[in-house]
Amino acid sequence: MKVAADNAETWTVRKVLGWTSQHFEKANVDAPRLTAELLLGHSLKVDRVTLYTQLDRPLNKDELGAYRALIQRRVGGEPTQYLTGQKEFYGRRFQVDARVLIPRPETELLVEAVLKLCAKDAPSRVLDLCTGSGCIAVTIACERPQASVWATDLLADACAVAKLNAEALGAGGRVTVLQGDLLAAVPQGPRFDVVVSNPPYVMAAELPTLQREVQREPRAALDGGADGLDLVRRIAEAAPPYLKAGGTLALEIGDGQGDAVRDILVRAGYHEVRIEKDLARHDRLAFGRAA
């Protein structure tokens, strides 16, 4: 996008939009038109339906200075959510930045699975484990008023967003955000009734290959070792002395996953062990209930 010196040529939001959406598509972004609008949007302070109200408003020399770095970050592979800083996830506006995990669609199945579990007019007692943003945590809180839910991160940075996130979203006081390594940061006290992870469960050979918008997150976040699993071993065998009887571990899991992670499951000593398929008929989420 050219703004010449003596601003003779009118870049409305018409324009703009137009001009981006075809940059995107020729630089393979993801999604060209919507990128464009969410990023003019961010970039004006205004939403995409109040954009379609203001077609013809002409933009000044500022604003197309600062909507110009946009598109050339996004060009550069920074995600559109991080250059939004937020995303939607189950109908709230998250938080997120390079410091977590950008939320999932597939995630929410995962929260879906874990509200069923999760008596709407009773307490219950939920644990977070790699909460990264705070999603699966503060979700489960404010759709579950009742619901008592800690959350753990290794990262003191993902932790300092998922404090923020339950702050925002009115969670504050029903989510406890600790840092730590995994169980190891919660104390010894009343056992949960559901223990729910998305642990990084990328094998660590595969990382090159992600799309270089997924290699900007954390990889921490994504590494699960040499097959994916490393850390759902590690849940899986810690977890039972932290879930009542009965209760139940559910995991989110990479596609093809899903033998491997039966197995790890019932050699941990659960039962009714179940894999589940996202909407694509990918492996996607784990159950295993406690004894």
The other form holds:
Amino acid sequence: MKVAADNAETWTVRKVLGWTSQHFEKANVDAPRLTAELLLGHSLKVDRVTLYTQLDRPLNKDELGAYRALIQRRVGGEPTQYLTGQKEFYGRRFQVDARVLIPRPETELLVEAVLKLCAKDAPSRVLDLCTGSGCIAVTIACERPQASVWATDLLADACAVAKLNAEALGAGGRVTVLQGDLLAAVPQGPRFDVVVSNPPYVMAAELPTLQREVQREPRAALDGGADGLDLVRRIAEAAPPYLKAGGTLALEIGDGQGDAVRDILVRAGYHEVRIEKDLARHDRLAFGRAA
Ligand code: GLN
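Could you drop in the structure for the form predicted in complex with ligand GLN? We only have the form predicted alone so far.
Okay, now the whole complex, with that chain kicking things off.
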């Protein structure tokens, strides 16, 4: 009898995942099953695939307690990636927490475009502004072992995370992370082939309407001022003295900002200005070449 009663109470991986998926669904959490798997995997220190080889494994009291706490925080609006402390970006695992914006898949398009501008077999110089987690700078350094990459962020907290990621992904020696406002901390030196940035570009008035998970991300990483383009304008004006002749400014921008950004880049004297859309056909990337 006792055994049977215990069994009825046993929370196995299978049962826990089923229960949590439903709980998340009712609470309007995005991707309920995936989220349950990511958080359970994190609690049990195994990856998602391994969970499926352990569906009958019972959870002990401590494991259940830790997992329950994560469920509550997720339902309370904390992003999954802050709870697990990681986010995949361009095939690598970046460490993230509330100090930095969570890398988005759209930003992989920006990285891909920059990689095309950096030869594989020659040393290029790349500068990443508003680096946050360092996902752009570190990925470029990893994909182009000959490149020297510089990264800046206004916030010391973000610089700490970017440095952590550069070290953890084996690019510590080739990514120089500097704290400062845009280019302020970048010393005089050889010019760059590419200046790249995913700056904050959300219109200030839109911030309160963003998903509650996004509201947990650093406001400084999102708030682009009244029209969202404060930082785009400042970067466009400040970058040319740091770019080689023919070097490229490459920016991530927001949906609907293409025309305004084209205008900003043309007025700032860039050539071959072009706007590209992402897979959802939203304006997403802007490029200009320095004279
Ligand atoms: N892509 C982010 C969002 O949708 C904005 C990122 C940014 O401002 N650079 O909220």
